[in-house]
Structures are given as C-alpha cells and as structure tokens.
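There is one chain below, alone, in structure tokens, taken in the form predicted alone.
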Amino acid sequence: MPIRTMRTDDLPQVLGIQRELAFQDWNEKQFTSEINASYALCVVYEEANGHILGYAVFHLMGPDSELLSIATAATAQRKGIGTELLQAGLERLDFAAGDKMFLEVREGNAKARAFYERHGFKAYGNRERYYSDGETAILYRKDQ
C-alpha cells in the first residue's frame, strides 16, 4: 500500500495539494508540529514516483481521536485514495473497546460529507460560524 508516514520533507507537495483545493490555511509550521507529535498519526499517499496525491492528519488520544485533516489531489479524486487514507487512521482504532473517531466539516462540503457518511460517520451537532468565513462546522462521529 502506498501510504507512508508523512515528514518535513514531503511538505512542499502537501501545502501543494492543501493550496490547490482551498479549504484549508495550514502552515509548514503546523504540519511540523503534528509530524512530531507523538499523539499524531500523519501520512501520505505517494506514488511509486515519489509524487503525493493525499495526506491525513489524525489525533489517536485513546477512546477519543480525532480526524484533523484529509485532502486528495484534485486529478487523483474518486480513486479510493481518500477512504485508504481514512482506513490508515480507523484502522489504529479499537471500535469494540469504545473508541471514536471525530471531525467537523463545512456545512456546504456536501462532497466532503457524503464521503464522511459512507464511511459510518453520523453527524451530532454543529458550531454556528465555526471557520474564519462565518461558515457553520457539522460534528460528525464514527464509534463503531
């Protein structure tokens, strides 16, 4: 499987993808941190090539992770990178055991959103004018 840990050096292609996509304002600084973040879990989906088309971003804090960031390159959308991406997260959780996985998305990704719900997360809630726009944020949790 091409899913790797992500480091500092893969950080150009990633503030790439995080660019190209416009959802996101992340700096180098904040992806060093989670990288060295022991309670993080950050990877990316590369190519043979070296070139990466996704990252992830999770917090594993035992029964209570949670998603930070996913994004996928624009031209390598609909190909499965997105849910193996999730899958490397999920997969560190104990589902039987109680654990859950959170995320907050905008309210208008409705793309985002339908991925998240095929996915087994159900949203429990929203924050009113949670992103720097004034945009609401739905919560969603997956807990089995």
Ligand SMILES: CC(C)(COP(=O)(O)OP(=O)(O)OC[C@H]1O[C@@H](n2cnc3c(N)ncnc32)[C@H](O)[C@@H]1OP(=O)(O)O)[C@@H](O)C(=O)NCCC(=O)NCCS
Given for the second form:
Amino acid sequence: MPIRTMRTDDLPQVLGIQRELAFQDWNEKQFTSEINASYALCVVYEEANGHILGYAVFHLMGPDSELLSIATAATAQRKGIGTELLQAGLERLDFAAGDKMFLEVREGNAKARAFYERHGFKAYGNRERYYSDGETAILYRKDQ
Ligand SMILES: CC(C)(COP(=O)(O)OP(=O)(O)OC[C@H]1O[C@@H](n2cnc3c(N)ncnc32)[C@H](O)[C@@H]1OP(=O)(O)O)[C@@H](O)C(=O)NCCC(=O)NCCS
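Same protein, different state: after the form predicted alone, show the form predicted together with the ligand.
What follows is the whole complex; the chain from before opens it.
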C-alpha cells in the first residue's frame, strides 16, 4: 500500500490538494503541529514518482479516535485512495472491538457523507451553524 507517515516536506503538496479542494483551510503551521503531536496520526498516499494523491489526519483519544481530515486530489477521486487512507488509519490506530471513531462533516458535503456512510459511519447528531459560514455540522461515528 503506497501509504506512509506524513512529513513536513510533504506539506507543499498536501497544502496544494487542500487548496484545490477548498474544503478546509489549515495552514502549514497547523499541519506541522499535527505531524509533531504524539496523539496525531498523519498519513499520505504517495505514488512511486513521489506525487502525493491524498492524505488523512486522525487523533487518538484513549480507545476512541477522531478523523479530522481526509482528502483525495480531484483527479484521483473514486479510485479507492480515500478508502486506503481510512483503512490505513484504522489499522495503525489498532481500531478494535469496542472502539469508536468520530468525525464531523458539513451537512452539504454529499461526497464525503457518502464516503463515510459507505465505510460504516452512522450520523448521530448535528451542530447547527457550527462552521463560520453558518453551515451545520453532521456528527458521525463508527463503532467497531
Ligand atoms: C471524501 C473523499 C476523501 C473520498 O475519497 P475517494 O478517494 O474519492 O474515495 P474512494 O474512491 O475510496 O470511495 C469509496 C466509496 O465512497 C463513496 N463515494 C466516494 N465519493 C463519492 C461520490 N462523489 N459520490 C458518491 N459516493 C462516493 C462510494 O461508495 C465509493 O465507492 P465506489 O467508488 O465503489 O462507489 C474525497 O471525495 C474528497 O477528497 N473530498 C473532498 C475533501 C473532503 O470533503 N473531505 C472530507 C471532509 S474532511
């Protein structure tokens, strides 16, 4: 699986994917602190030529975890890369019986919601006007 831990020298490509998809606006400092945090797992999907096609950031909180960010470059979507990133995270976090993974997503992000639902996440609530533009966040969790 062409997935490895994210490094700071990946950030120009990671920020490029984030900019292209315009779904989040973390800056380089925020990604760097995630890379360096003991409770965070940051992974990238890298082609043999060094080209990064996707990334994901997870937090481990005791037996539970949170998926903070997952993205596949626009031209590489619907080819299973998001699935590989999620599966790599679940494996590396030792997601096991009784564990839960949480996330929140914009109500109108149909692609991501379909992706999460495909992977067994269930919506369990929402936070109205959670995002700065007033959009509601849908809360999802996956139980192992
Ligand atoms: C969500 C995202 C990471 C999925 O990545 P991906 O690499 O395209 O996902 P996969 O190819 O592994 O898709 C797996 C399954 O998810 C579902 N899915 C993914 N994209 C979908 C879409 N556009 N419409 C409907 N279902 C979709 C499908 O069930 C798909 O399986 P299929 O292709 O066999 O039908 C990608 O759409 C993305 O980067 N979106 C923009 C960033 C974002 O919104 N991230 C989430 C918020 S943090």
